[in-house]
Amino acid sequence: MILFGDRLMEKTQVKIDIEDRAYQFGDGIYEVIRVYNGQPFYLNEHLTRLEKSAKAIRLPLPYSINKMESLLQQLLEQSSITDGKIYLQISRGISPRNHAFPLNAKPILVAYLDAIDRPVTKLEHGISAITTADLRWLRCDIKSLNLLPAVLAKQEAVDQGCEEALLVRDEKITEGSSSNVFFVQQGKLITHPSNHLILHGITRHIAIELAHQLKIPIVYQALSQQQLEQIDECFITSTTVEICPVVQIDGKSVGNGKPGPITRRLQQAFAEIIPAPTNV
């Protein structure tokens, strides 16, 4: 089932219209949102960086947010998964082109429910990842619908024979493609600071509460990739990779090239808030 405005239908009964901003110019901002056990994973705090992404780019959410909750837990209760992904899309809606906003083009809402499985291979193993330039814009703190750049550092990676992208402007280091990215040195987590060059990603949130609720400390720090080479631990966080373990990258190992104990602390520590399966 397709949540489609406020309706719920078959995807086949959905119809995109060609001159939807979204299509045309990526004008428009979206959330991913993990499943557990068939509950929406931190749904609150997804919907309010929704909320702050449409006002940056002055796009008026067609329904408040206590709306879209209600919205999303039908699409939720219409479903078979209990294990997935939500993908929620905002677009400003159907114009006919012109770079300028529209005058009275009504927003539109649409988001599905996939099925996915926790990666547990990668979450045990560890992935290699490279490094490339971050061609991206400027406010990468919008989580909007312009991601080509990032689609292309990630197929870098793919072309590699690796998983992720990590990023570099002005020498140092951003994030993930789709990732954000934690190193640990001398027992002390180092992460970009949160600025409008990373998304300020809700995993990402999420591992440095449990850090601090861990004692271990934290530096907000942008790495350069010279500095790489004195790193003992790396990982990246998302929505859907949870806490997982970088061991190689560019084609050297990290540390002893297995995942490190504060990044199998910080795992264990998440697991233990996954939503357990309710009671029928």
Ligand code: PSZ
The other form holds:
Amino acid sequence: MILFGDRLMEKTQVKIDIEDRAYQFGDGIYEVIRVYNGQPFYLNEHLTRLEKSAKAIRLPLPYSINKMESLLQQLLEQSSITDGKIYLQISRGISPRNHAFPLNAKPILVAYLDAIDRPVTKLEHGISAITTADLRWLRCDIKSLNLLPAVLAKQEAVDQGCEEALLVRDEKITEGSSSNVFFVQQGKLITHPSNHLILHGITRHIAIELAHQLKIPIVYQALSQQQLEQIDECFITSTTVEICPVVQIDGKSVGNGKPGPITRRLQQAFAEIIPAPTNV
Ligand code: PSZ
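Can I get the form predicted in complex with this ligand as well, since the one above is the form predicted on its own?
In what comes next, the whole complex appears, and the chain from above leads the way.
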């Protein structure tokens, strides 16, 4: 079932208009929310970020945060899926094609739930990454539907047999094509400051909180591509990939080529905050 506006309907009943601005301009915003054991994970944080993205592109949200929470709850309750991800997008609406904002278009919410599993093999053994140019715009903090540069970067990684592309702007690594990135050097975590050049990932924020709890020092600094030579560990974070070791970058091993001890401590701490099944 798909949540279309404030109604649940069969996927085959949903009609997307060819003049939907999400379709023609990528004019909209989205969120991906993890569901563990029937419970949306950090839902408030995702909806707060959605609200910020909406404000940044001057898109009036069609429903209040409370209303969206209850709609998403309905989406979860009618589904047999207990472990998955909710994709939620809001388009600026339907109007004859014209770049300027339409006067009377109504923003359209679409959300659905897909089953997914934790990426256990990647979490255990780590992934490989490449570096490539960050060709995105200057408001990467907005979770906008315009993903073409991210799509191209990810495909470049896949073409080289890798799982993620680390993006480089002005010789500095910003983030992954669909993840935030952290490095470990001499016992310290290094991550890009949360400015307009990166998405302020919810999982990044969780990793930072866990690092504080574990008394792992954090430096908010962009790592240059040259400094990659000196790092001991690397991991990426995202809603679906959680805290995932990166063991190879551009064909070179990170550290000894195995997930490092600080990454492992953070992964362990993350596993402990995943909601357990509730007894019914
Ligand atoms: O299922 C997937 O492949 C997902 S779910 C979320 C993402 C990918 N990526 C979100 C993301 C991103 O697109 C960029 C450019 N930077 C960072 C992230 C991580 O954000 P959170 O932790 O909020 O998912």
